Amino acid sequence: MNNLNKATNISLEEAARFLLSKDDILILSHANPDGDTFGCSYGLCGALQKAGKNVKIACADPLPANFFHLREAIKEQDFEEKTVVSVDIADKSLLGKLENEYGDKVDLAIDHHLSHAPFANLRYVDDKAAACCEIVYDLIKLLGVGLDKATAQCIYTGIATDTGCFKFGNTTGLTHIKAGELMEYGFDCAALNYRLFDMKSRSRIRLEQFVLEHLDFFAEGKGAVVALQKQLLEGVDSEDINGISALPRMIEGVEVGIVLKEKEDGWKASMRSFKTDVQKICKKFGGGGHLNAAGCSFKDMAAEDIIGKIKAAVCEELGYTAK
């Protein structure tokens, strides 16, 4: 079992040497997965397999259909893991139903969240990276195996999705440079961007209609919140659900958008902003994330009570009186 008081920060070069010295590796993605955590896990898995390692991936939730292209980078392998690595996971609770089995067994954590809470024996965290895939891209270079088209497509997927197709404030010049380098490997970037950002299922469109019809505006229109009951989310692809989180912030005048999603064990709030530190707001409720994209969870509370607490916290941050 890991001793959390002895979690050690290491360099990326040390992380590469660690991985090259190990075998039978399991890579963990976070629950309610997005393109970054899956891009990291599939990209790193493919690279380590090229290095001759036995590597497999585990996630509490299945791979969404619009990420099926990531499977091209890996070979399915079956073995008993000896080394456990997490990617894009800020807290072991984000492992979801895998936390009981692996929460205290992570050997190396690779992450980019400002709110990272140490849980692994070793960790490499760069909170300046726009996406964890930016880190994994550099890590793969250090492994000495080289990238191929399928692996490059994985890393591009993570970078593009975590920057909102390079529109979010976390995007840097280095982000564009790395994306440009990845495009040189020859995957169909236009088709991939369409699948990731423009193509929408009918269930996604119906969900967007509900959100727009039921948004509750507050703080003189600078805040917008909506709650999605679990029956609304049944049968909807997880990535479609994740994508809804950005919708309220797209409305003119909205600075902080919040989408509440009902889960089996409570409610999850996803916050998005332009300039407001929503990571700071979510931290008040035991959550975290990034400056402009963060989340938190609530248990044993009604949606109306949660919305009241969130409104008060957002209004305090924006300098308004909650009503």
Given for the second form:
There are 2 protein chains.
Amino acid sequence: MNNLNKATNISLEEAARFLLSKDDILILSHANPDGDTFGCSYGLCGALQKAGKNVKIACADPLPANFFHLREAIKEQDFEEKTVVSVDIADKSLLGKLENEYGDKVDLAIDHHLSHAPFANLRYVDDKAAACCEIVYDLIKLLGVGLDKATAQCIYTGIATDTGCFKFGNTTGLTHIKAGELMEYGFDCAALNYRLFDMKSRSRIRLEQFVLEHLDFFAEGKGAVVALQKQLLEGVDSEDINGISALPRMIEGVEVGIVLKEKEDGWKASMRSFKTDVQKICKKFGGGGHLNAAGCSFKDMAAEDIIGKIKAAVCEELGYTAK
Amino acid sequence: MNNLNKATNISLEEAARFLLSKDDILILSHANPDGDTFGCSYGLCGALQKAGKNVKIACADPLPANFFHLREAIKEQDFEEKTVVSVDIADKSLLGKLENEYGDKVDLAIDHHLSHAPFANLRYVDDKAAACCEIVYDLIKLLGVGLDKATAQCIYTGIATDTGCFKFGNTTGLTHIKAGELMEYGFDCAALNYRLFDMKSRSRIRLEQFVLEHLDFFAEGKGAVVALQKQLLEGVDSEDINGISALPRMIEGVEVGIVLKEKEDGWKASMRSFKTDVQKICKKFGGGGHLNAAGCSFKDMAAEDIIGKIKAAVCEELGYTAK
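Could you present the same protein in the form predicted in complex with another copy of the chain, rather than the form predicted alone shown above?
Complete assembly follows, chain above in first position.
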């Protein structure tokens, strides 16, 4: 490792040549993993194994059940890594509990975040890509090993999940064209989409019911907030809890939707919007995120006081006086 | 009109030449219209107007508010039609109250239903197309007038709505590739997708709450049924009522989901499944539809009796004994 070389931008062709010149490769996904980071790591792992490499995967958190299909793309291998690659990781702190071990040992970072904070020796970052899997798809093609049904399914999973199944504003014409090419590998796309997007567990249903019943509308219905107490979240999958954050904003007229979740040490707020800069609002409370999806945490405060503060901040941003 | 020529299959090139040789064209959409039939009619109308033709649209039912964007593609014209084209219509009875006037006067039918029952002089039917708009997209290209932002948005609307935003099993690689090409025309795809798929009206939310609270699970959770009384549906958009039919089947473990809606003259059941043949079940009660989406009606029966009969039929199909 050479700190002088940190953050060297390379082309995707150079990234492919780099990977083909190495062996005993470890691929890292970010903590609180999603379909994109795991789609990248399993897809790239499968392709590099096909190229004759020893490759394995690590993540601070386990693979959620709705992504078990990704495992079909790889075989489990055990060896001591000589090369470390990160996928879909914007900042080394996102390695979670793996940061201490690998934070300064990443040889190549492949990412699509505008906010990418260089930490690897070499990096390829394309913030125009809707999903990091779009980049990994092009990279696999450059490796010359070709895709198969299982790796195509990994890449599709990342693209579909990061775009809300092609619904969000990050979706481009190229995103669709890549998805179309991937579908030609013949995996059961409809069954996969059902698991990824439509299936609701009974506990998810119960949470949705609670949210819909207890939503507190403000700013003439442009704001909607709900607080989920700890006991309500006990035993509920993190996937189900995360998914619920988008629900208030789906209601007609709602511009900013906020879900408060009680944690061991306080409350976490997740904000979603269409045009309003919720990152700016969350920043006021020490949080951050993206323009339309951001979060912040509160300690030693009652939910009703937090809601009061959030309402006031959202109303100010929307040009209303809080009631 | 010449009955001897009824049901002549023509190529898409012939269909394009036919349209270019005609003028004063009326395009018909099916009753209980959806995004595909209206996407076809507005998109094709816009393209033919660009080719210098007089073109207008007719449908037994009005354009729902969530499809108002389609109007951007056309200019209103008034004239006496000399040529009649139907889009996405499998059977002339689906013209609804326009059947008497136009049922035997359709010159060209463009459709994608496997079950197409010939009624027009000329027809082009491709049951491999996920949406009839996939066909109309190819047809517009053959007209030689090119697409613009507004017509591209019409075609995208049909493709996206008929595939559940690229989630359903009818989606092919080609569907994605066409969507990718259409997005290049630069309409606001994310805002459109929100209106088409994610926005929930307050009345929709209330219906969803009722369904989730009153779902009756049977056959070890593989079946779920709910009855929606007339007073619950009063003043609710037909779009919202239709959308609710898919909800019970979204719950983990549910294989057959049934929603009963009370009508003026009895009850209508909508069944959705993954693998179970619900068309077969509905047929027992005089209804019909597709393998995974079917319906039937009941008169002079109480909801609880209907539910009993439906449960028994579903259990039999699933291999259970009704409880």
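Everything numeric in this text was worked out from a predicted model, so none of it was measured. Positions refer to the first chain, counted from 1. Whichever C-alpha set is largest while still superposing within 1.5 Å between the two forms counts as the rigid core.
Would residue 201 and residue 219 land in the same rigid part if the chain is treated as two blocks moving between these two forms?
Per C-alpha fit, residue 201 goes with residue 219.
Give the rotation angle, in whole degrees, of the smaller rigid part relative to the larger one between these two forms, based on C-alpha superpositions.
Rigid-part rotation, C-alpha based: 15 degrees.
Looking at residue 289, what is the CA displacement between these two forms after core superposition, in angstrom?
So the C-alpha of this residue moves 5.9 Å.
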